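Encoded as structure tokens, the following chain is the form predicted alone, with no partner shown.
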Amino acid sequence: MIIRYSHGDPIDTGALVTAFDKHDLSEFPFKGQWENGGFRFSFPMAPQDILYGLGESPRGINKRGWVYESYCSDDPFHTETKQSLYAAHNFILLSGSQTFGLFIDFPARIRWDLGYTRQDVAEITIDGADFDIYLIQGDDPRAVIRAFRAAIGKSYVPPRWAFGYQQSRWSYHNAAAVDEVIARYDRAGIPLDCVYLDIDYMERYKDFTVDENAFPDFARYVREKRAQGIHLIPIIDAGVKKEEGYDVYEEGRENGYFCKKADGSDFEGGVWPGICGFPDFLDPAVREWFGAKYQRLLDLGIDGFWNDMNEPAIFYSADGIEAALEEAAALKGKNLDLSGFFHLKDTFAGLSNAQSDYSSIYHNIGGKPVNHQRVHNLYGASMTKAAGEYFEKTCGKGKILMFSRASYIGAHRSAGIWFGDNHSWWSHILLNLKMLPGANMCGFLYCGADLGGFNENATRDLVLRFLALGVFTPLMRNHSALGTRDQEGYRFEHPEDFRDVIQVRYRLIPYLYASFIKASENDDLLFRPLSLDYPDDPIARECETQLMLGDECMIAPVYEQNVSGRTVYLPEDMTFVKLSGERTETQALTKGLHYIKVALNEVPLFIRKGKTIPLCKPAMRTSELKWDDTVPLI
């Protein structure tokens, strides 16, 4: 059962598609206060209670002991002392004492104290008077998982190529880099279907073009890759490069299309390519209107992008640049003291994504202008809904590939995301694995991690610990930074032992699609914690390193560096099954505690009792493969 408590005017974020009747707040069920025009609410929590959900949030599956919020951030250090990164996904649901579940929808600033200052408590605040709070009832927690997802809408599903092996870089420059990796990939006999294209493919930075001295002819190109079994993959930014004669931008600034000042202005802010407008895209015909733009590429044979930037991430405003250096040149000649240095320091520190610049955009809602703030959460959301809705309308549903850094709940129906820029570190395996049932829990089915890590400089045996858990996600890719070390598979000593664990993503496709798809339609989880399975085991609920899979399976990855394996843990009898290329060993091991050993080149996978899974014959594309040539594994 699902209970809408509603107050004020909320704004429609279109996160649901099914309707609730209105309950005033004054029925809400937990107790709550009004104050500095928001409100606080709180409930009570046993020992034995977990808290879900949040999506992509820092910090573990069970949500407990810290504070969140939902503030669409773009920051690309993912440490434990953050409370929040590219998203926002007001879901909570808790089990323990008792069984609910809770979907804010709000797409303002929500903070989230989850036991933080009293560990019995969770206080929940939410930055502004219109909202809904749904609360969801159910027997169990997978219940109220299936009743909320039901509520939202089915997840997006993407074509089959999608799941194969994705390679990326900021950036492969011109066609000659790609057809290096396309050709180093092929030599080494290592699967691949996509490569993607980041900013340095457009012409200086502007949206819907390419740089036709870095790729000459690209529709031939295009056509030439496709007939590769290859899908070249390029990046679209929220912010439209302000230059005369371009025509994107000409066309948003003449028909009022981009976001205001107060004073009716267009606002401006500086990124890639320096000064952008940046689309209203909360506005259908400015969604109309940009939703379209796709289409350039799409004529090209472009059937795949990835929306970036979209918090919106503004590294400057015009205006907060302009008084940055007139504050630098008033202290020019001075004698600058410790607070002296660090008030200048901070000025320009603080320039980028600055709330003085949040606060100073305004959106068309309606004929309304409303600011910037009160809707934040919804913008990279709405850029996908653009092209989301224009790919429906045009090309039909499931035909193209699209997924977004910053989003919110109902974003999901129209495309994936990404977990953003993550670091080369040991630590962020682990975090890519417990942002997955959260994720899930929203409704994002089609999600990953940048494999390997996006900052910092990778290592060999890192990169093949990362891929053997990204075997398993949706989406596989590996994808790197400018400045650090080239992790192409085929970069490092012994590429076969690269091949070995991405063919066994390959010989999972069919698997992986199918639990896909299933997932999808029955409104559930693709992974889920271990204690959705065994409720009643205390080993198996407080277990953050191992996730099942499907109905079938169970994943335990190895996420430290200089061992041979790890301790996993059973919840009942099942099979252990490494596999590695062609090659499949399994094992039968009782339920309880295991040291397993797993080698670099290796992927540990766990079969329930009287289960299999069907696995194929590697191919080097996903269009090579037999879909109904399986055999099943035990």
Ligand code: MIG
Second form
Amino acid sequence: MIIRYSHGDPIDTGALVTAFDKHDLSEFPFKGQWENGGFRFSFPMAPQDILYGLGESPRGINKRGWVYESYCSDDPFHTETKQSLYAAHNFILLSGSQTFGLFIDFPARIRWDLGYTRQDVAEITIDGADFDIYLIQGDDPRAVIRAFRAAIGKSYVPPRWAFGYQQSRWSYHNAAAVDEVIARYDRAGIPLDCVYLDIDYMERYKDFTVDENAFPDFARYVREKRAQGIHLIPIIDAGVKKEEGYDVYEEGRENGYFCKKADGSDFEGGVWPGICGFPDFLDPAVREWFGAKYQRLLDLGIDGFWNDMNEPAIFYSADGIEAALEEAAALKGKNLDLSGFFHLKDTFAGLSNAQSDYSSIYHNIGGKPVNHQRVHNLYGASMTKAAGEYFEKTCGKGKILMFSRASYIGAHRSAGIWFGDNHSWWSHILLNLKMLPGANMCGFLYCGADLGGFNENATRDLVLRFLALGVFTPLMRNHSALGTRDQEGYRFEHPEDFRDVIQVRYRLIPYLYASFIKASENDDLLFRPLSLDYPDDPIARECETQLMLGDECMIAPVYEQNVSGRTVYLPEDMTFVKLSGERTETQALTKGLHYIKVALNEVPLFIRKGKTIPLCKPAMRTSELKWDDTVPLI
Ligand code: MIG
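Moving on from the form predicted alone, please list the structure of the form predicted in complex with the ligand.
Okay, now the whole complex, with that chain kicking things off.
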């Protein structure tokens, strides 16, 4: 059962597909008060209560004991003391003394103090007066999630080939670089389905252009790669380069499609291409215009995209940098004392993603100017919706692969997400695992992290362990930043170990795909915290390093360096399986704690009592897989 408590005049975020009758906020069962124009409410938590949710966010599966903020942020340091990442997924679920879910449909800032100030109190502050709070009740957590998911609509389903292994790096600069990736994967016998094109494929970072020097006759090149079974996936950034003669920019400016400042002129901000206009994706006319631009790349044979920088990330605004440069110029020739120097340094450092810039931006909603801060969390979701709406109209459902960096609930119907700029840190294997059930609860089924880690240098063992988790995530993509150590599977000693791990993915694809479809059709989770399946088992309830997968499996990746295995908790008797290349090793284990040994080229998996899963033979491409020719694992 879902009850909607409404206040003021909420902005339509498009999060829900079902309309619920409005109840007055005064009927909301939790105690609340107004402060500084915002609404704060709280509820008590019993010691055994667990709080799930918040989708893509820092820290644990159980969100208790920290303060989070819904504010889409381009922050490349996903440390545990952060409060937000790129998404705003305003759903939480309490399980324990009571069972209920809350979804706050509000596109500006929300502060979730989930036992940070007071261990036994959750205190939630909505930074505004126009919002809907949905209280979701059900017999158990899974029922609550299903009811919520039914209300927000079916999750995006990508094409089947999007379940293949994908290689990315910022940047494969030209056709020769892409060719080398494919050739070296092929030579190492490692399966591969996609290669990514990061910002450098464009002409001076202009959306919907292709640098002809880097990729002469791109259409033919894309066709050739498709004939090799490889999909090329270009990036699209939110900002549109300000350049005379660049039609996308000129059309945007002439039609008033860019976000504005208070005086009605275009807001101008610097990103990769230099000064850009930011399409006002909240306006349906702008969405239609921008969405149709993807056709240029579809015409060249492209069938997958990733949308980046759409929090939106702004390195600096034209006004901001002007003021900073003036400040610096005034200091020329002067003797800077310490505070003067630090002030100057902070002035420049503070130019990126500045709150003052976000506050200076206006959107056009139904003909009225609306300040960006009121709708900040809808920007990336709306960019993704623009493309999603276009693809659905012109190509049909499930034909185009797309995922976004920023998101809000509702975008899960148009696309998947990736978890942004993580690090090549061991702790980020677990962070990846911990985000999965939350993202699923919020409708995002097609998701994954940069395997091997994006920032900083990876090691061979880290990439292998990361991949062994990635074998199970719908998006299985190895991605890394410019200037970091190369981390493609063939870069390290004994590439056959990488082949062994990635082949396991291909053997599992028919099962993973079927489980994904089932989760999407049933408004269910692909990944679940153990407690959803074993609610009365105190150890399972607290487990933060293992997940249930589908109806048959449990996963428990190795996440530390220099260890030959890990401790696993089995909430019931299970079959422990080690998969490696075409090899399958099974061992019956009883309920309880076990130390399992897992070599670097092995993928550990647990099958529940009385269950089995289908496996097929690996292939170099998903297109070569014999999907129907499977054998049961047990
Ligand atoms: O400011 O396009 O998260 O995946 O490689 C960095 C370059 C911009 C951020 C994305 C990352 C991508 C990178 N982008």
